[in-house]
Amino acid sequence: MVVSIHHPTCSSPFLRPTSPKNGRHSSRKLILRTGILWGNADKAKTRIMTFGSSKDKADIDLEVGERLYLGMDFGTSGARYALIDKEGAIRAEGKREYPLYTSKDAADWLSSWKMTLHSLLEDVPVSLRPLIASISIDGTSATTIIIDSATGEPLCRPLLYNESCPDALPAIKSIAPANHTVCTGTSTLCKLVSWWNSDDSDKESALLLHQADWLLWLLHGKLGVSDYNNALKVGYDPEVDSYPSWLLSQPYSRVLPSIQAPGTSIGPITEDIRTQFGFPKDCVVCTGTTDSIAAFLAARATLPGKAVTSLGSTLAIKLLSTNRIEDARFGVYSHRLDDKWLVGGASNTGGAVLRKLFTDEQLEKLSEHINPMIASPLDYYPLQAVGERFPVADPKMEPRLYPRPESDVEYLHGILESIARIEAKAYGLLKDMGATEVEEVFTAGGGAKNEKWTKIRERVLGLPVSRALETESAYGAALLALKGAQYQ
């Protein structure tokens, strides 16, 4: 069946039309959203049969010569892809959980991410792959990979986004400006310096990449390219578009990657990947961004005062501001977004804590019995492990999830409300520091689906809170791919 849908034209690659509620075809691996672009009736169209699995199929009408744009999101627990057209309509999407590999008694994250990347590419409908003009990827912020610049082989295990290296803080604080973004144990620079000071391997050929950089390298084959969103926590200054002199004067500065704007074409996809998956010869790979920024782009929050809270495994907030705010004492930093700034931070509270305590089914059933208009008297600070990044930067902060009441409904209510209070404290802190005052909050991530939690947050924040039209970071990455194709 072919579904005809009207998709209004977007004036910017970062804006998209409202997603249609019809025209979705579900399968075990992916959801296909189909549509015909309304426009010149004389334009030729061709019908393409796509297969989501051996049992599921969908007809898609496409204009002759139409191109598509692929975005992939590598989050904390799994990965997704979104395939969009030039109007921003989603043509296919899917998700994968990370397979668990072990190497020397530790999780082999590189093998897991590479396998997931290939799985997502295989999940893209075969008949749509020849139409893909560009690809971009977002990854977790401050996830650090140090490789051999000649071979691409890792020189150590990946240092994940939430890992802290406080041993490097004294050295970094002695060279960086006071309260700079890098002056926190989880920063990319702390991870680099900690490795530099403790590892005995040959550092002459070392090269630092972020998670998104490394995954993109597997597609384009050019080592040493990053974007200024991912590079912020290694010390890159997006306001002047360069690494600062205090960083370049350090011996480890030679391992830093070259930087481009997010959504910049790096080069064509490698011949191996192209032939393996059936991409066209002119398909290009574009620089990516972080997962929370991709979620912000997907949410279409385009005016100062608009904010996005990503409720995934962790809680990340991004507020569009006319002012740049940086203060490592509170885990606050600003990412550049064209001529404005995305001010915010990421807390270690969030959905991962809930997943340790409740199943998805329990969360859904217990939430039904919560009255969101009544404040919970329970005062928690829900963390999965010791350590917090924002709105308090304290690597020694202990989780606080007790006392636990007899009622699971009351317990869940208290946790949801406590996370909402952390969110409110975060937005209040940004205002006190000089950022544009938040006026409206859009929600992305899995927590956006919980309507009771949304009502609780709306009451605690004192602001309108709604689910973003697009809640997936993969959609934001696809917008970057579209941007990169337009500005080749």
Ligand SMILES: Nc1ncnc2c1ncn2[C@@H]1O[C@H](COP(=O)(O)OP(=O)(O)O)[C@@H](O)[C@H]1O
Second form
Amino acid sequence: MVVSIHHPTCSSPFLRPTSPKNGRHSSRKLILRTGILWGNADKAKTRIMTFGSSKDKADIDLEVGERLYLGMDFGTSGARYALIDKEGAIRAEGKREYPLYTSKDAADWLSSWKMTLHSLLEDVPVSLRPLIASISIDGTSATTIIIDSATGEPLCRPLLYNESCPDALPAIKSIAPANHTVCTGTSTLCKLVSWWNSDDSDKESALLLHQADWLLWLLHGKLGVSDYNNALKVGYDPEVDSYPSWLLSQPYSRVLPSIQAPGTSIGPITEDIRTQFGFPKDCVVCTGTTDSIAAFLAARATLPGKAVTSLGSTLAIKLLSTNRIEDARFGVYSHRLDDKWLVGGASNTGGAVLRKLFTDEQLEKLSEHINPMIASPLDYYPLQAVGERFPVADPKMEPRLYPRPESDVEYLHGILESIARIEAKAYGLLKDMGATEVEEVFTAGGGAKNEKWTKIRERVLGLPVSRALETESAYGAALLALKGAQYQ
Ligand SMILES: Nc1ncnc2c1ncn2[C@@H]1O[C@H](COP(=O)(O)OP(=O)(O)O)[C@@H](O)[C@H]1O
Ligand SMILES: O=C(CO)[C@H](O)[C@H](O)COP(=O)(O)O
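Rather than the form predicted on its own that you just supplied, could I have the structure of the form predicted in complex with the ligand?
To see the whole picture, the full complex is given below, headed by that same chain.
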């Protein structure tokens, strides 16, 4: 039985850039690969010349009437877009850092994400926008936004993917099955229950959305729609395609969004945004997914035993398995991918720790001097702050990044090797819990470009490790847009 919870649709919000609120506006265009579209009107083909890209592409021909598909990734440290054709070739891509907005001395993430969405749409080449048939977005998992469904205004600040609300855990453990995915402080359900129990605002028209849902709502204007990947951590059961009865019987269940499969057409882009950016009348907006699932989709891994490690700000692992496993005690859960399961979890270790110590340029230079075939004797647990989600779910776990050697090359080697050991522990845990055994690992995210790290990981994992065909989650979101356009 599918339970759908419908919400009144409030007036669609305008996607207008909000002026920085007492904060710096530091958004800037970092990389833009764009195209110049020209062609002889009576020619069957138009020609695209890309310039300024890191990958020189030959002239690319677009069939007259061909359509394009736009994916956007709202990750931890910034957002990207990828525009692809029906064969999956990239026609344009770009990225933006999040501008810093503050409100009452706290980060104003909603203004930052809204401005970044506007900037990414502005970065899409004007000449290609009329060809865009569909749009989808991925966001960080369990990033929770609670809004007033009558006005669209937030009822509290967004709670980010790695924030924890342990105060709600006892209540959740008393209703959910033992060690269920929601039984961890960083789960979306913990964030919802913590707000429900502590916030005295009027909850009558409250509605929960995930980051990707909220961004997509800005484009399609229909409130209360999510996907079964983003909804996993609020308790949705993708196996039976409904919220479980133990959740629906709770008073706060009425704030839950209705659920579609990722890459499902929700409806047309709103007229004001369509005309503002020059999208075609038949452009549809499709449900999204989470950033690490989008990274898996981008890697195009289709066989059980294939895995994707996302080396972004965090270390997120996705292994394609024929069976579902979950245990909140270790931060292990399974996302549905059609008729199979993406088992894994997300650690708080990863690139964000590196970025606090080294710039990307320093990482590149220092890595040149690392011999990946020699094991580092240094044993760290690289965390930005106290608390780990996976493969050990311990909110009190302390970062361990000392002793620091004189040589930064040795220090970086130790950190990269220590993160590789955490990755190996994670894959070993999944095998012990009965998931399909991993046989090959593809790498996504910013760390995928580090060939020395790839070699270190191959040695530590004892498996073939390579860079994914496409390493950006935005590409995976574009594949969801393509899917949504094809199965409207
Ligand atoms: N050469 C490199 N070696 C290892 N890590 C790198 C390198 N260059 C960038 N990174 C890391 O990649 C991360 C950014 O990856 P990205 O996928 O953009 O993150 P996210 O999407 O989570 O914001 C940064 O934390 C940075 O430290
Ligand atoms: O670390 C994160 C942000 O980058 C998210 O937690 C990541 O998306 C993993 O969550 P999921 O496995 O649900 O996709």
